[in-house]
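In structure tokens, the next block holds one chain alone, the form predicted on its own.
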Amino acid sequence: MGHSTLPSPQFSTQELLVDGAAALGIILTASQTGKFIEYIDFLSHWNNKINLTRIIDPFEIVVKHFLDSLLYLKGFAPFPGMRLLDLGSGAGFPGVPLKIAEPKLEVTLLDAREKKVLFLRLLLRRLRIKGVSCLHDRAEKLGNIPCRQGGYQVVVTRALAPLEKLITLGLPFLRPGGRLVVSKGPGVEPELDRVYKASASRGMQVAQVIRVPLPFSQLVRTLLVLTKH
């Protein structure tokens, strides 16, 4: 995304966030907006200490991290107490923005890198967010622990690995009828045929393929929604 696709600098990051969320059908309160703005400051501060993100411009953080995370709400309908797992949360995306926008979610953030899990715990304390747990572990290992299996209605992840691998990683955590929601950028089509076959052989099915424009950019995300039998 080039900077030319962003609004004029006369727009504040707060206005960008509120307008972008509204374009996705999400109305943010002043309190929620405040948490997102605090998130930017805290992320920028810690990014100088540990490598959390290559995106450092506040406007780009809003678009490429916050709004990009809120796109996932197109793939499931939150309800009070819904348990959601964010696989490979990193600096908290998409799990923390989803929790801010939908406080009724019970969120677990999973990452294999200890420094990033430490950051997430400090972030949640700073933003005064409850109902979120942080786990330092590998998904391959955690998914083999019986008490962790079948515990979530939704698993979300950014497509940091091939889709077939993400199906394998996410499947053990889902309850029957649960949803795995994965966001992909351009060029997803060659993977789709393999995904249909891989999901069927693993007791899942592709329920939806949703293409969503990312506000204030020229990007279109593809959300793949798979359900567990």
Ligand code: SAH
Contents of the next structure:
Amino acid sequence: MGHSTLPSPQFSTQELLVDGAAALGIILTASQTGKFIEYIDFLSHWNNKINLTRIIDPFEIVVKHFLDSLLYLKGFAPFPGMRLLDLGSGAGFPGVPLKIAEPKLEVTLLDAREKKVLFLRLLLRRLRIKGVSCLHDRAEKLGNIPCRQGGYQVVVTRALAPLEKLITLGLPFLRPGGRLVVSKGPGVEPELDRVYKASASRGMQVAQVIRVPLPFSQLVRTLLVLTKH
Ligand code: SAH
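Okay, that was the form predicted on its own. Show me the form predicted together with ligand SAH next.
Full complex below, order starting with the chain above.
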């Protein structure tokens, strides 16, 4: 995405976030917006020490990390106590933006890299976000632990693995009726055919394929929602 697609710099980072979220149907309070702004500072600070993301421009962080995470809310309807697992959360995407926008979610963040989990724990403390579990493990291993199996209504993941692999990784965590929500960029079509087959043979079905324009960009995401029988 070139910067030419972004509004001119007289828009503040905050305005970009609030307007972008509104375009996705999400109304952010001042306190939520404040947390996102703190998130940018904290991410930039730590990115200088440990490599967390290639994206460093605040406007790009808003669009390509925050709004790109928030659009997952098109794939499920949060309710109080709803348990959501973010597989391969990295620097917190999409799990942390989802928790900021929907505090009623019970969020678990998982990453195989210790430094990422360390960052996530520090971030949550800085943002004064309580009740999020950060786990350092591989999805393959955690999915074999009985108390985790079937423990979640929603599993989200971004940029972790090819779709077929995500079905294998996500399936053990889901309750019957639970949703695996995955966002993909352009070029998803060739993968889709295989996903329909792979999901059917593993007790899942493609419930929704939703195209969502990413605000302030020319990108369109494809949100795939798979449900477990
Ligand atoms: N979801 C984030 C990070 C994507 S990069 C984002 O979209 O920005 C992929 C992340 O998954 C990395 O942080 C990596 O450490 C983690 N990861 C890779 N394989 C994993 C596995 N098998 N189990 C858990 N985490 C894994």
